[in-house]
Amino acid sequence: MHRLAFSKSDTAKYISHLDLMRTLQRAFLRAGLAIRHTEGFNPHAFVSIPLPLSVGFSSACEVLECELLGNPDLGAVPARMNAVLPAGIAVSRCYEAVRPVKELCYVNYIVTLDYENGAPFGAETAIRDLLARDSLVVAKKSKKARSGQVEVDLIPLIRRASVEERRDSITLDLILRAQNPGLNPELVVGAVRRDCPEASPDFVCVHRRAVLDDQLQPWE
């Protein structure tokens, strides 16, 4: 098993899940690298994506799982698939897989808060006191539950917050837990729009900085 190390930034953060597997795929037939299929009557490509990023978040470690065949030299393959790949996707690693998707524990989250008016007096307290709490229930979507949506307490799934106040922002470096379950930073946003909304932001930008194991050390 092989895992490649992308990013994803600029217009290529509003591509989904789906178009990105496609895109991948297409890219390795185009760099002439053959992957392993699955067999049977409509074979389709081996590849996954540990955990999938949400449209509109940029991202410096995204990992592809892959196998590819024939012994290629590993170290070339960031540049023949960068040759073929669109503006905002960008290989930096090619690598033997070696420790498990279990071992993936911790996301670290840039989420950047923008005002048009600058960061309203008090929101940098009120956020890191809301995320100081013992206890953070919100609403979340479910397929499975009935209604359609379960509760779910935000704070043991925050295993480091901290806040910092620009002029016209507010910056939350967020390491939240990233399966089993996984906590997406939007539910985090949409407690402030709800508790604090003094605080509520103009615009959102995410940005995943890091995939972590359990001792906050970068899992790969």
Given for the second form:
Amino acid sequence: MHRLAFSKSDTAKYISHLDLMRTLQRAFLRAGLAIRHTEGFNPHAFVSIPLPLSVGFSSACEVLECELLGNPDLGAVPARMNAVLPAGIAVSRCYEAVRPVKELCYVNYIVTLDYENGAPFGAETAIRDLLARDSLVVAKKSKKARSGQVEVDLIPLIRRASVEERRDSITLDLILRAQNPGLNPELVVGAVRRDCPEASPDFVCVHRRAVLDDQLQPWE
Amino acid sequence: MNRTLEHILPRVQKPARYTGGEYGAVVKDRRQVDIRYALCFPDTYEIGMSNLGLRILYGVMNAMDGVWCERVFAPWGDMEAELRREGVLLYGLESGDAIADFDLIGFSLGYEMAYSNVLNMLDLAGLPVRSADRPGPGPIVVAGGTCAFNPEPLAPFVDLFALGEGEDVSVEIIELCRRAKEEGWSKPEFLAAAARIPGVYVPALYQVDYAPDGTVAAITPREGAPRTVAKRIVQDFDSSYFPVQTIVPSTEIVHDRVMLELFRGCIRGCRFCQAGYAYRPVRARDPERLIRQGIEACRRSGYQEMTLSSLSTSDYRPLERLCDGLLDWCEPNRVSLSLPSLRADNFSMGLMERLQHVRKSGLTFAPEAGTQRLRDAINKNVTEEEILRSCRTAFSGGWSSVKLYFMLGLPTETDEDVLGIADLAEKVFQAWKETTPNPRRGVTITVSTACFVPKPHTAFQWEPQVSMEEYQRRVKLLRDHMRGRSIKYNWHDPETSFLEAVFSRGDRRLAGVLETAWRAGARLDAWTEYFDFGRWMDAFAACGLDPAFYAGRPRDPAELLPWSVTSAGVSTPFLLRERERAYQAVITPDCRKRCTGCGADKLYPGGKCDA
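Next block: the form predicted together with the partner chain, after the form predicted alone:
Now the complete complex, all chains and molecules, led by this one.
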């Protein structure tokens, strides 16, 4: 099994997860790289992305799993792929998968809260206090629950959070649980909107900076 | 990317439609180009990106030095609301620049129900919709495509129409535009010069007068504009440009595959079919070239599906050789091959077996009419026995779903013809029972009917459309006679067909209706989510025009038709002869059996038809 580390930014932020899978499969074909397919009547490429990224988020640390056939030179794969990828997607590395996906424990997000008229006075402190609570329960959409939503306490899923005010924005540097269950930073922003309405941003920008293991070291 | 756009996109559906940046999109340096062209498709990204013509013109224009052609599509309603709210002007997908600053804005017109989008897109671009309100400087608005064969309903909005195939004429228009820019011509000077380019129709140079009964009394060209504008064609189609390197959308579109164009024109001469007349003469591409292009297009795009496109694919002479050559490469490379527009009369076992190698999808046949008499009248030269034989071939090969397309309201149609559709469906069902290897799996026979829309430049251009009430009566008649659970009947609503009939044969006065309906909110009218028939009827009333005058009125052959300046190369005496034969239910053999003398081969000196 191989892994491709890639970034997703600019116009490519709006490519959905399913479209991205299709886009990457086609890029492999354009690059002349054969990947393993499923057997069966309608074979399809065997590719997966462990942590799907929400539409509109940028990321410096996406990972695609696949199996390259025919022992290609892995060092040459990024250049071959980058020549045939859409704008905004760039492969930085291709390597043999070593660590299991279950060791991918945390994700580091940079969430920028933009305010057209500057960050409101006290917003930074309000958000910091909010994230320092013992418990912060929010409603989350759920396909399983009959009511269509479940309650989640965000605090146990936030490993680390720092809040920093800039001129027109407040930046949240968050380390959130990646999986089982993971935490989407949009829920954190939702909690800010609900509990600190005066700190509600006009626009939110989310960037996935790094994926980490349980020691908060980069997972790859 | 533009910051305002970044704020908008998270709030709209399918934002990837509005960003550009796809693999294969052409990005040039603004400082290195002197002509900016906005190639506009008046429907959504998913529809527009599926259009082969758009991809061809994009490639042709971007191959020109100093020219940057960008794509523009109609935004969905949510995006339109955001663009208007934030004051973002309609932009080219490649650069993000407002198209109001471009030199040329070209629309591809394939469907009358997209006309409201043309006006809406001009408005979203920040431009006045009427040509007279755009005195220049500013972009020249060009339109082409099949609907340009009756340009009149859009005449006051568009500066010039390009008739026929756009590969050559687009280049000539751009070159003229470049010269006009360099020499500082006024817009009227440019348009007068453009009218001298063969295939270009400048509506402002024609005065239209109406008779008291509402018909066109006279069309008078001014300033040396030609009395007749004949369409352009690519003379050497075999070696003409085909986009082997093309854009691969990052989000799913309707026809998300390689489209290989086998030939243009059609040998069949179905009397209702505008494409069949308007795309003459027949010109085919060499199979070896097609095999190379198909393989190359798959390699360069990464598509794993290829379709063979033309008006009637099974009429391509070397079809089996082409399929063999493509399948030799497609099968080991897991590329599936599909063949649309197969005819029921020559669907062969050999062809079916080749297709079986890839994927077994549903089969579609278009008998168009239920009885032999009516099929003869419309010159759909396919017999019931041929349809049933093709169905038996398919059923015995394991196919278990067939779609049958028909039109209701064809000229000379009687109730007997309508009921013939139910009979034919029943016979197809019996054919399945007799031939299927797995009767327990069942069969689905889907019958669809649409209301016939008479089109300009066809043998039926003088015919009335049946009223909506009459269409519905025939639908009910057919529905009451459809038996059996295996036969499913779908019918299209007649309201859009009625409006199509109005606009396809309308005159310049309909521009007022179009503008009124658009100002009242009409846009994306090809989509049921947006289509509002009442809004259109209100617009007709406000303009004092009766839509039935356009849709339901038989025209006398002596009447001056609003589109009579345009010529598809097919002579009017030929069309009248075909109309007469329709009344007699006499077929005209296909062009391969005998040349019908339609005139399309005479479009150019030394022109020929490769039927």
